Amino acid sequence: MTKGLIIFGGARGIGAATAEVFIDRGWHVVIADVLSDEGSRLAQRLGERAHFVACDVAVPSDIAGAFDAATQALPRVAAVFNNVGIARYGTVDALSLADWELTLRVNVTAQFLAAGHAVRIFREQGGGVIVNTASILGHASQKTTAAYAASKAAVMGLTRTIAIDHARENIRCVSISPGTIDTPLVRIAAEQFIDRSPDELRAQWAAAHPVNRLGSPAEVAATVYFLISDEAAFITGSDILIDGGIRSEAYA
């Protein structure tokens, strides 16, 4: 049976690369994103098996609506990729409560809600796969990333619990922890520093990885495809580092 994938945050970067990989392999894909123009253009470029739905994951009803649209558009919802994340910077004495709560709402609560919808669908059809997005900063932090690092560490705990709660229902759940991937979000982050140029910062971040470069969205997408595939059927509850070796090195 032809399979379908929902990608939250699918309009650009890792999400767009993942949509391309799955379409190339014969899947149907729903791209759910707040970036309507980019998401619509991507779906149009990928062809008739790609569908776009406007979705702000900070709004629970939008997540529910994306699942409703996907059940209509896809032959079968076989997998969900929660490719979501925002960053708000500041130490705990300076970061606003609003920024803290928004970060957790997008980075954790949205993945919790999407997983709940997915489990209910998967239970009825006999199984499925959820891939959540954590981060290298869920393993080791950086200055001023209190909200982001806390949220991504929480994603790993959420993933493990989903995995053990639903393993007997043939539902798998894994998370991925990318290092610095060359995406629009990384480029936006580099532009926040007024004392360094974005190109200088990206070069510095690349050099911090033992492989001496940034990762590509296509490399993350290939990993997501493997984790959702039947070849990865014995992998659940795990967090997969896609980090160019940066977590392995104690001192640069």
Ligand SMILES: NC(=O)c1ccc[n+]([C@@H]2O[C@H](COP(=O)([O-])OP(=O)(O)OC[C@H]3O[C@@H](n4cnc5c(N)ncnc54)[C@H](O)[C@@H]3O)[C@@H](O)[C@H]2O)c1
The other form holds:
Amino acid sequence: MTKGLIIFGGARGIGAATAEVFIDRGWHVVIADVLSDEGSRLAQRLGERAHFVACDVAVPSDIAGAFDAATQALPRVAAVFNNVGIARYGTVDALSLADWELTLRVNVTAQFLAAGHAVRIFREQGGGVIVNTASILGHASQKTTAAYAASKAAVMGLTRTIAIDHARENIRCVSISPGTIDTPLVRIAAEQFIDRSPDELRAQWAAAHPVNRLGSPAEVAATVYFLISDEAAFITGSDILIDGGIRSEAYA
Ligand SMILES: NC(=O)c1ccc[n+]([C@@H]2O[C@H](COP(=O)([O-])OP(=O)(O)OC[C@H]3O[C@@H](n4cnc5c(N)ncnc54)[C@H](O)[C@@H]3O)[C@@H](O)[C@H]2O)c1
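Alongside the form predicted on its own that was just displayed, please also present the structure of the form predicted together with the ligand.
Now the complete complex, all chains and molecules, led by this one.
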């Protein structure tokens, strides 16, 4: 039977690249995102098996609405990609409580809520797969990323627990931890530094990876495709690093 995937945060970057891969391989895809123009344009470009739903994952009823829309639009919701992530920078004495809470809400609480909807649907139909996006910064940190790093470490704990709670219902849950991937998020992050140009910074970030380059959204999308496929049927609860070797190096 034709399968359907919901991508939260699918309008651009890693999510958009993942939508393309799944559409190319015959899937139906619902792109749920706050960026209505970009998301609608992408769905239109990808053709009739792609659908856009406006959704702010900070709003629980929007997440429920995306699942409602997906169960109408998709032949079967076989997988969910929880890919939304935002970053707010600041040391703990400077970061506002509002920014801390928003980061946790968007990066973790939304995954918890979406997983709840997904499990209820998957249980009815005999299984399914959830992929949660964590980050290399859930494994090792970078200055001023307290909120983001805490949220991404939490994603891995959430993922492991979903995996073991629902393994016997044929539901798998895995997380991915990208290194630096060349997306709008990274380009915007590079523009926040005033002492170096965005191009200098991106070159420096590339050099920090043993492979000496940034990753591409397509490389992450290919991994997500594999993890959702039946080829990965024995993988659950794991976090998969897609990081150009950066986590493996203690000293450059
Ligand atoms: N790019 C990297 O280097 C990198 C590295 C590690 C982890 N990640 C993670 O990968 C994921 C995707 O990152 P990306 O680089 O493609 O980012 P991006 O900003 O290019 O794309 C993220 C998508 O999420 C959407 N989004 C943001 N807030 C939302 C909200 N409240 N509700 C619904 N949609 C919302 C954005 O509109 C966008 O389409 C994130 O979870 C990010 O933390 C990225």
